[in-house]
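Just one chain follows, in the form predicted alone, and it is written as structure tokens.
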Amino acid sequence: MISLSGIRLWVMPTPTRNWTPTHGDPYRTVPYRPARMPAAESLARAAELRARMDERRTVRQFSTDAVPEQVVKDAIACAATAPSGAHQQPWTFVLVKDAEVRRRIRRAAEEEEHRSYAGRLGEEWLAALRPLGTDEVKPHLTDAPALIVVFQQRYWLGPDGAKRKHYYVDESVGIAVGMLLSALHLSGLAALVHTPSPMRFLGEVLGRPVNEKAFAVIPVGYPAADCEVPDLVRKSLDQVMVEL
């Protein structure tokens, strides 16, 4: 049990234990036995959540200010807690630190945004960022201390090398991604989604195999002193959620 600003969290303890992918092996079970969270403590949890998480915003100006580092792991380890098709876990998170390889990745990132931003995106969807106030500049490459870039796994290689499908890929990574936000979030630093178009260049500036596709970069840091946001409001939550 742990606490957050004086609520208590339930936390089950998790084993170690070294994963590797299966194919038809036998459905088994374990006991799993949480402590139910009494009702006032879960509606203290759930408000303060939703207060902390409506803070939440996406930031593209960041301190160059390291972070902790094991900060950062801890998240990316929430991140992989994610449900995933079959349990299959296909995502690969990659924490880039070195300086070199992020001004390489910005290089990159600048010449298809460049391309994007002339015409490839077209006026509908320049239009719709317009109000983002985005450009082909993008200086968070560089300017945060860390880069996570996630990459999605569409299949793998079983012990006999035949290509083993991974099943419901893009639902499993971006559910991945956005308890990765939460948790950089929750955890006091800021981050943003980037997601030049195309990203194939990831690939081959990181070292990554053939069966592995960029899904996303995220910075992740601290905002800047002058850091600003665009002048944005969510939609309620009456405007979101059908109750039935």
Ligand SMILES: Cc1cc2nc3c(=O)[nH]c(=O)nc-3n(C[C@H](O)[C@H](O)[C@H](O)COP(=O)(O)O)c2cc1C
Given for the second form:
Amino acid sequence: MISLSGIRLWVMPTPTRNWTPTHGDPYRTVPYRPARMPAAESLARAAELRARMDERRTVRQFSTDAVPEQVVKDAIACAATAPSGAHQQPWTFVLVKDAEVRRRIRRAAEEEEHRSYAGRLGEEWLAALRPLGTDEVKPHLTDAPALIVVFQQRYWLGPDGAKRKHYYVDESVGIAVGMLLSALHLSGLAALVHTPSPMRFLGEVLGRPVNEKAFAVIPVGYPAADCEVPDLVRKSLDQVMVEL
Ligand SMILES: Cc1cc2nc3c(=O)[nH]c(=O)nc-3n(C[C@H](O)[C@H](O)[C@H](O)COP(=O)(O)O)c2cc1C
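Now show me the form predicted together with the named molecule; what you just gave was the form predicted alone.
After this comes the whole thing, all chains and molecules, with the earlier chain placed first.
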């Protein structure tokens, strides 16, 4: 265990550097011997984390106030520590701060959402959304000072056009986005997972390569002063956990 500005690190960090594909590399190891956390500390941390995570809510009304950019970048770096199928790290996070680009994304998203709410979703889907109060107007895309647009790399694309299969892309990116949302929340920022359907326009507006498919647009910022959220109830632990 080492101590860094009062933060206790239980293991050495995994090095981050410009990654190159490890496809076909031999198996190599480094020691991983974290100090065992005392049970009392584990319990205290787990209880605190549970309470903090329970405070997270999806925000749809954002303040236009700026957020500290490094907090957002640190959260993206946290997301990029996620486990991934065959360690292929099949994600790209596009951080959009530019107001004009956010306006273009909003225009294109609202066009798609208009078609969705005008009939494409169908009555069953609309009924599922009703308690959330969502509609085709998406002010969060321009009010929030930053958008993180998450892309899945459906396959690896080499500089010479070579392609290689990526494994468990949906699962890997879903886990990374969960870690992103947790990091943003625990750092004091609010977020929304927005999934306009279809999302092809995001790759076009942001000029992403053909192997990338948009996964979600995540506006990030502070809740507006008069922010309200739907009155939701979460399932109890008994309802989500089966103990054998
Ligand atoms: C995969 C996924 C897609 C979502 N898509 C949308 C969306 O397009 N628009 C929206 O307003 N909320 C969206 N949400 C947010 C959910 O509606 C929200 O998480 C849910 O209502 C629970 O509320 P909470 O996050 O405050 O606990 C999405 C969430 C997830 C996980």
